[in-house]
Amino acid sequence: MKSSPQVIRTQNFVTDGAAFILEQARRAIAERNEFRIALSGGNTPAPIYKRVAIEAQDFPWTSVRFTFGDERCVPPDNPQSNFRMARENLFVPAGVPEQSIMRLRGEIDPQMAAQEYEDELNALAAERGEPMYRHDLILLGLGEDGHTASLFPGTTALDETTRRVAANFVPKLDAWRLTFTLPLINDARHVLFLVGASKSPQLIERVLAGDQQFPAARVKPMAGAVTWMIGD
């Protein structure tokens, strides 16, 4: 039986978010000599990434593997790029080595980019004898329509059962997105939703109650934990 999500409401959103990530990182490295984290994009996590960079100047980044839960189909220097946001706020300030970062290539054909990323994750999993690449921590956000990663209501990737990474067309944006699918997300050891203070309390309540019309409510790791950190 899956445990209920842990909900942390905090007035120190940035500080507590960074501390949570670093605690998970240290624990994973101590236990498995590696920390696998999937980053989320958008505005909410940017100051948290900046704080992580400040707090972890001497961190063993060679023991960390960064992936991305989703990406916009744009070049890496585009202002909309999740990679660019992470690079500017975390990778460059913290001195993260290039080999620790796995970038979703938003500038190439979406189907090819998704397949390429899935193949890379599968190869890493095979090296460890794992059936699926298992993240120690996946960071997720919450959209006003209840989407998370780039799993939007009514889109095809939401019902994907075999692919781990998908190219997902989002009609309301008239755009393609690259995204982790629920099978990959729900294999994580821990999922952390980072939700700013401006998000609708009613929406959060309905997602936490498990309302399936909201993609975020379908994040339920099979053998992992879910934490919601909500700014007050």
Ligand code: 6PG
Second form
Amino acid sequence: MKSSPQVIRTQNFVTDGAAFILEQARRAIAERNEFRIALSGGNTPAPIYKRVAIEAQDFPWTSVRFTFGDERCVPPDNPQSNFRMARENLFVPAGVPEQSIMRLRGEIDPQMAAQEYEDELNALAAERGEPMYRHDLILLGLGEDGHTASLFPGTTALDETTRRVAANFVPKLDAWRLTFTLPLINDARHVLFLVGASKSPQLIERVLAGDQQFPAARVKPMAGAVTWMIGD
Ligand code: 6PG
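Having gone through the form predicted on its own, I am curious about the other one (the form predicted in complex with the ligand); can you provide its structure?
Below: every chain and molecule of the assembly, starting with the one above.
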């Protein structure tokens, strides 16, 4: 990573998060006629996605490709599904067309779901003559154990150096997850961590200090920027 992360602390977390995403989108579309964004899951981003949908009613969504940084291994209509959360808060209210959305199929065998997603990303990258699919913006959250996407401490996918998308068994959850790996995350032009006010300030400081025991601290794009937007 060229420089240290930009840290934005804000009392307007939702509106500032939405504005950041839309600014990145407008810039990518102006420069490359496409915006490739990976959505994060969990609870934190939901109000931000809702805000994006409100702000961007007539946005050129056909120029946007939505991917998912991780997914739970459940069907798309399951309350645990990150796709369902994004669909309810963003895709439906904003009128995002289906062809702009690449869903991780949590309902099938995890290894197969990871492989098919990786194959699709590789095919898109090849169309652009890129060695790897390069996201313009990857949204990430922060778990209280320092996990990000579904890269949990001590899990296999954390040490993956070649695959872009992996099926990852998480013992503490006793569940499979689908997740981007660090090679794919660290190839992004920009990573935005969205961290709500409820998260531990001590954890945030230790991750920002680069404490490698926390997976989030291993997000260091080689040729990209990292912004931490932290709710006050
Ligand atoms: C997921 C997320 C995960 C999330 C963190 C924080 O699928 O759960 O991708 O990495 O960002 O667990 O979750 P909250 O936003 O719910 O605190």
